[in-house]
Structures are given as C-alpha cells and as structure tokens.
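The chain below stands alone and is given as structure tokens, in the form predicted on its own.
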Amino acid sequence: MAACLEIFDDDKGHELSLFCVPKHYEEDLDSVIIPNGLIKDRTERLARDIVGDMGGHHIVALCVLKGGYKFFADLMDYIKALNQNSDKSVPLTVDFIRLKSYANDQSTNCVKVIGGDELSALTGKNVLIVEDIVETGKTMETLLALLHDCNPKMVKVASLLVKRTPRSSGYRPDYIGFEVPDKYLVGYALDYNEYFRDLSHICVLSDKAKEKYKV
C-alpha cells in the first residue's frame, strides 16, 4: 500500500485566522485542514519517490484538469529540480486531460472524459497520471480502463489526496500525498462549482457555503 500522511477523522484543522485566506471566502470555510507549506513539502517527497522509481524512463506526465493543475505544476517543478541536481533523472513530456463526474458536491455515476480521443498518443509510453483527489475511485478506474485500451508501456498514478469514504471502490493510487476524512475540501485548485480554486491552503467547506454556491 502506498505510503501517505493521514489526516484523522477527528482532526479539527486549524483556525482560519492563523492563515492568509481571501476575505471573500472567510465565511465559507470551517477550517484549514492542510496548510500550503505542508502540501509543498509532501509534494517534494512524492517527486523524490517518483524519480527513484521511474528514473531513466521517458515519462508522459498526464495532468487531470482542472483540480490537478496546482499539484501537477508543483510536482513537475520538484521533479525538474531533482533532474538538475541528481545522478538519476526522468525525461519528461506533459499532456492534459479533463474528467467531469460532479454535480454540486455529489459524484455522479457518469464520468465524462474531455480530450479522450488524444489518449491514443500514449501507446507504448510510460504514463504518470497526476490527479488532485481520489474519492470513490470510479473516475480513475474509468480513465485507467481507457488508457489500457491504448496499450501504454506502464501507468502510475499520483494523487495529492485520497478520501477515506465508505463509497470507495477500494482503488488506491501508486503515490498518495494525504489520506483525508470524508469531508468536502476546497483550495489549492480543488473547487466547489468552480469557486475556491484560488485558495492557497486546503480547507473544509462549510455546509452554508454549499447552499450559497449551489448551481
């Protein structure tokens, strides 16, 4: 099982007043559950693990948009730094895909893949999928099935977060930043109906905000 930093169910997080949070979101959040600095440190460690495992192979890093873009950018920066300062390096190219499986705060049974027609270019390649969060696991399993049909040489998955939920299919990524409680989290590019991507920290969304930003 992939190593990760576990945030326990009874963890109340940190008071918003201890961090820099945009004024327009202060009433919409319950707490800061993962500060930005801790995200960055954990991401740097994941980069080291990935280079250690996959070094020497040309990797296509596949970013899952939109929620994965911050984690992806920081992970690529750390891998680039390791490439420049280590005896073991990873030749990298990048690509992007978008998956849609949410309506408000609920995961739907229908997973829409945007850009899936381009997956055929990954045939015979070593692929690193970079995702923001794995919840039920069904979305990632759908993407992996699509990739399997394209016959890549190898596929690894790095997810910043894995949610601890009874709705999980049991799927676990190869690289995990944090295992988190079954709460709705926003920030660091994780959104609620496109809001909150501009938060630096990962925060717990309040129930009142779910109604406020509901579509």
The other form holds:
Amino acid sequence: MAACLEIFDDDKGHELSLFCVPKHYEEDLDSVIIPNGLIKDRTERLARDIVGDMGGHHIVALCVLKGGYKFFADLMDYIKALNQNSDKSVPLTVDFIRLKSYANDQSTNCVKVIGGDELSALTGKNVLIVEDIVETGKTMETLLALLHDCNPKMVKVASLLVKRTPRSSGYRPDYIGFEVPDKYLVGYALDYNEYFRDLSHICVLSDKAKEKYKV
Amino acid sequence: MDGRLDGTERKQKSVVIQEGWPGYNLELFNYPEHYHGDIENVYIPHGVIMDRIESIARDILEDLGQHTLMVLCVLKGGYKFCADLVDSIKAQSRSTNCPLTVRVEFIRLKSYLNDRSTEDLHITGPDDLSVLRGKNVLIVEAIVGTGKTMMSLLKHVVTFQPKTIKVAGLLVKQGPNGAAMLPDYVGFVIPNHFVVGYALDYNEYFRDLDHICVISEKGKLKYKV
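Return the form predicted together with the partner chain of this protein as a structure block, the form predicted on its own having already been given.
Entire complex below, previous chain first.
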C-alpha cells in the first residue's frame, strides 16, 4: 500500500489570514488545507521513493496537463537534485499530455488524450505518469490501458492527491502525496473553471465561489 | 499589542497546534539519516514554517515598514528563523513603494541545560546596543517557553531606549508552564513537548535538521550531557 499523508475529513485547515493568499481570492476560499511548503516537503520525499524504485533505467516522466504541471515541475526538480548529488544517476526525459474530462465540478466518464510525442517512444522505458488528483480513478485506468499497448518496461503513477470518495473505483496510484476529503479543492495548479491556478496553497473552495466562477 | 495601523484586530494571531496532535510519520518526509531513531515524528515540516514566516513578514512590514527596522536576533536557536524572516521581509518590501532598511544585531542567551530551563540567564553580545536608541526594534526568538527569558531580555533592551519594541517568536509554548503573554508575532502555539530542529537544539545537536520534530527518549539519552 502506498504511504501517504492523510488529511482527515474533520480537518478544518488553517485560517486564510495566517498564510499569504492572493488578495483577489480572499472571499472565495474557506481555509488553507495544505500549505505550499508542506506540498514541497512531501514531494521531496516522493522523489526519493520514486528514484529508489525506478532509478535503474531511463525514466520518461509523463505530465498530465494542466492540473499536473506544478506538481510535475517541483517533482522533476527534486528528482534532478537527487540525480546530480548521487554517484549513480539515470536519464530523465519528459512529455506532456492533456486529458479532457471535466466541466464545472462533475467528473464525466469521457476521457480524451491530446498531445504528447509518439507513444512508441515509451516502449521499453520506465514510465512515470504524474497527475494532480485521482478521484474516481477512471481517468487513470483509461490512460493506463492505452499505455499498456506501447509495451513500456514499467509504468507507475504518482499523484499529488487522492480523494477519499465513495465514487472511487478502488484504484490507488503507486505514489501518493496526500489523501484528502471529498471537498472541492483549488490551488497549486488545481483549478475551478481555469481560476485558482495562481494560488500556491491548496485550499477549500467556498460555495459562494462555486457560483461566482460557474461556467 | 496588535499594532495594526487601521486599529482593527488581526483575525487570528497564530497557528495553534493542539495537545495530542501526533505529528507526521517520519516515513512521509526526508530528514538526515544520522538522526534515525532520535526523533519521534515530523512536528512542523520545514515548508510550513516557511509559509508561516512569509505571512508574519507581511504583517511586520505592514506594522513596522515605515522606518529602519533593527532586528535583534537571539542566537543560536533564532538564527534560521531570523535569516528566513529577514529574507522574506526584504523580498516583500522590494515590491512596495518604499523599500525598508533592515539591520541585524545578534545576542546570545544561555539558559538551558539538557531539556530544563535554568534560573540563570547569561546575555552576551555587543556591549554597546546604543544603535537601538530611537529605533523600531524587533526581537527575533525561536521559542518562548515560560516567558522568563523573554521578560529578562525585554528589561535589558528597554535600557537602550528604543522607540518601540516588538517580539517575533516562531514557537510559543502553551499550557500551565507556558508564557502568560503572547509575543506580537507568533508562528505556532504548541503544547509542552521538547522540540528540536530548524536551529533548535538539544545540547547542540539537531540544529542541522530542517523540520521541527519531537525528540525521542532514545535521542535524549544518546545526546545527554
């Protein structure tokens, strides 16, 4: 079972005023549930775990845009630091894909993969899929099935967040940053209709804001 | 004590860590291998300390950003908090219309043996702190326990006739042995555990640990004087 930091359902998070939050979002958020610094520290550890397991062979890191980009950038930085500072290091290449399956905050069943190099580039490599959040698990399961056909050497999934929800298919990624409650979370590149990607902490979206930024 | 320029109270002064909070499992974070077994948990991760400092720096800038700020850093435990706090104050001040001049002075206080606070307080540092006269002074301390040390230090600083004196404490201990009065700026209010890391030591050990952690019984014995 992947180790993860659990944020419990009754965790009230921190008062907004105790952290630096962009002024234009002050009315839209209820609380800071995961400060940026905690995300960074947890990511640093995940990088070490990943290199420990996958460091034996060329790693292709596949970033799922757009939500995954900040976690991806920070994770890559920590992996590169480990590569630079140890006696053995492993080549790391990157690629980016988009999965379209969201509108407002309801997860639909339709998943479309857009962009990325030829998937044949993944044959025989250690593939690390980097995602921001896993909820139902259906998006990830669909992607894994697709990648399986390219015959990679190994495929692992690292997700910053896994939601604790009855809608989950039961799928668990190989590397998990935090397990979070079934609330609508924004910040650190998690969006609500493209807003809040410029917030560095992960926060709980207020009901008022859901209406305000509705599509 | 609050010092907000428009007279309104700050909504909440500090992150409060409740008695009974177990901290985070060590396996979820990176920490130096040489402390394996010597610490119980990660109590406050380094990243959260940095985020909280950013917010405190913003508050300090709001209150004291108009005139040259004299920072009085209490060594050795205060050195990391001071360095990171001053960095953050300067970074945030750079983006305002009037960048702030910050000067730092250092003093040393010796009052702990093993994990017990002793009665004597030795203050060493610049003999001539007359640079503080007429200035806004910010005392930067890593941890306020009983508050006795802080009261002694304040009495000492007042003799140099500064304009104002404010205190920033990264950690303040709560509980029956805790400080009666909160510093002006507080990072975290914590229960009465002996914590190490982020420049806080146990007989000079653990200053090289980034996170704030609770020391284990094994650690206390291993590094006992």
